[in-house]
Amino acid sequence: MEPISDDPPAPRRFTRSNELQARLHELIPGGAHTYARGADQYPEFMAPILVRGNGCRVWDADGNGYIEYGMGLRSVTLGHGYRPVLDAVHRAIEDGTSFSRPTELELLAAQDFLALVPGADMVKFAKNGSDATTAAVRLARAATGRDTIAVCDQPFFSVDDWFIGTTAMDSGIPSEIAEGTVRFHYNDLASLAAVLESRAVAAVVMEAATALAEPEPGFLQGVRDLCDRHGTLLVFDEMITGFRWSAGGAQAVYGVRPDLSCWGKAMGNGFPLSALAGKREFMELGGLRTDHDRVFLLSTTHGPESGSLAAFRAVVHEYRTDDPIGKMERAGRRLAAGVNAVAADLGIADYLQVLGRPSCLIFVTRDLDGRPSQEFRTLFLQELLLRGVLGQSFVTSAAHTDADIDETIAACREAAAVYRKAIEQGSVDGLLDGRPVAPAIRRRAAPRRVPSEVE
């Protein structure tokens, strides 16, 4: 092991983000457009405003640039910027982004679409991942005439009341929607069963694996079989596995089909994209073939515009000729094992710990009683920030090459002794600066609560 220099890192300066970051404050509640994107999330007045990004690099507004994790939330797969998407989205909106009908570019897309995604017959195109899901369960109710949606412990399915209302913050949702919403637990067919036969449900959601949690042998295939013998329609979640487990999503890597799929994220490779996409016996109820009772599917002015179908178009074509996958995989597996290797090195294993599949890490970050802790996770942040490295977690893109991996475990390296004395000593105190990160979703603003210029 390299040794572990005590000079501190070079001084970063985050002035204009911190004043770019009030201002945001002033003007947009909560001082982003998502949750997971807030100076919350952040330690306190150390939250970058980037201005760029290239690759995996971003630069914030004071001029610091950073390696980049996490990548737009998961949504960027090649890299910031990456210059044939660009290219095909530059001769897309030449000829114009929207317009009153249809386009042969909507087709094409459509059919780029059901060629990775052979389980589905039909797929319509939306602008976000809450789009696509509640479409599911609307279409998903109207199929079956039931109300009751069964959704699996996994964290986060749309910003619809028929998920939130299940969560920390639920305020300004009747009860009785939230109550239309029940749990099931992962890789345990029994608690499904359980939910299924003492509802009639509509709909089973879940994701079919996370990044900490592979399905077990024959479990997703108990949960079609369940769905099938209850007359319920099977929703998978595919925002992060479809295209960084696969191409064509976690079904097509595990073989079990849905009735229902919802796509988002990396579809574009950043711009803004999403799909509804399933069996057509369902699909077709929001469609013009059906002698049924309309559903209101979805019908969105952006769902098509050219600019982000021809992202797509250009993201399918490099799935097809190289490896985007792959060299995610290859620079997490790298990253992983590098930056555990430092922490067993420091004695610190057992609290901090890089986990889940290669191309959607995350990190760990446990106190000194071995449990979850959000002042080391912030004081690790901070570190992290101090040495140019930005992310929530260790999530790659193809971008990231070997170099950029040896750059963020060099500074592992320093950010994990700096933990190591946190743990030495039983706390953060004199350690971390400011406030401690909290969960994105949760009902009060404490302990992170941004005081306004009035008060």
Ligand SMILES: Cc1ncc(COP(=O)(O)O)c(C=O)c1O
Second form
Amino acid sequence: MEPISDDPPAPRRFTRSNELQARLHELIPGGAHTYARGADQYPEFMAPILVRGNGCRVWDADGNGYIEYGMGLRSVTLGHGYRPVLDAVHRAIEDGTSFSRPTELELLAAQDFLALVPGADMVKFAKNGSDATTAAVRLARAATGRDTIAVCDQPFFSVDDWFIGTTAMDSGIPSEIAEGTVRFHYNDLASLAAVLESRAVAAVVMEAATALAEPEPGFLQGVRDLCDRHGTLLVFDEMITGFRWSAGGAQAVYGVRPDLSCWGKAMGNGFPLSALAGKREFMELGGLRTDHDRVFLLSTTHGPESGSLAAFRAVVHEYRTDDPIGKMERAGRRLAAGVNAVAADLGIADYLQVLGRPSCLIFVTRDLDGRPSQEFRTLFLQELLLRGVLGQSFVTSAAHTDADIDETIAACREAAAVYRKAIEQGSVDGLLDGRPVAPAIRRRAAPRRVPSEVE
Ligand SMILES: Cc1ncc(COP(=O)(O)O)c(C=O)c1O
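After the form predicted on its own, can we look at the form predicted in complex with the named molecule?
To see the whole picture, the full complex is given below, headed by that same chain.
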């Protein structure tokens, strides 16, 4: 084991970032365009405002560089500014981005997509993942004539009322909408059976797997069978699993075919694209080849914008000709092994752990009593930021090289030494600067309420 340096890390200033963050709070509610990107998700005086990225590295407004994890809320799998994707986008947008009729590019992108996802017969593109999951919900309701949606107890499916109404941040959402969404438990077929027996359910919406939870043998097939028995559509949310578990998503990994699936995030390596895909008999309800009442199924101005479709095609090409998933998994395995070894060396393996699927790692930060702790999480984030690592998770990309991972492990070794001090003294007092982070979706701004300039 290398000795841990007692020297404090080279000073990093966050002066400009803090000024910009204050101004962002003035102009944009929450000071960010995604709650998960909010300043309240970072140490209070250390929320970098970024100015550029390259590969797995990003730089902030004060000139600090970082190795980044999470990669644009998991939307970037090939690395920032990935040249072949940029070149494809440049070529496409030079000829215009939005027209009054479909382009050939839309057909080519649809062909690429359906070749990757053999369980799907048709696909429709949009910009946000939430649009796709909400479209799946509407389609399932129309196809079944039922209203209730059963969602798995997983973190997130949509910004729309049918899902946000079930969270702690349900202000402005009529309670009857939220009542139309019921929960069941992952890897618990009995809980799903109970829901399907008690109500007529239009769709079961779930991620086939998450970073921390793989399906137990027979679970997904059991879900499929229950849906078939009850005339309920099965919808897989492939937002995170798509292009991270496999190019064909979780359905390709676990071999269970949903009726509909919803895609987004990494489809365009950060360019905005999402998709609803599924079986022809359902998807056609949104088309012109039906005598049924038509379903208003994803009709957006920017849905077919050329730049993102060209990005998508370039991404598909990379997945066909290279092995980005192998690369990000390799990086993840090296990182998990390295950080967990550091924690074990320091005797804090019960408190600081890196867990999850290698392409989708998270870190768990526990307090002295073994409870997940926002204070200890914030301390770890703070110590990593001071040492040039930015990440709310340890989600890797294909751009994270062995050298990047080793540099991260070295930073984690020093950060973990501070963590150990906190464990030894029983609290983060004197070590953590400012208030701890808080869950992104919560009822009140407290405990990270930001004073307004007029107060
Ligand atoms: C599993 C899952 N589904 C759906 C969404 C919504 O996607 P978007 O933010 O593109 O609307 C997210 C976003 O984080 C997600 O993680």
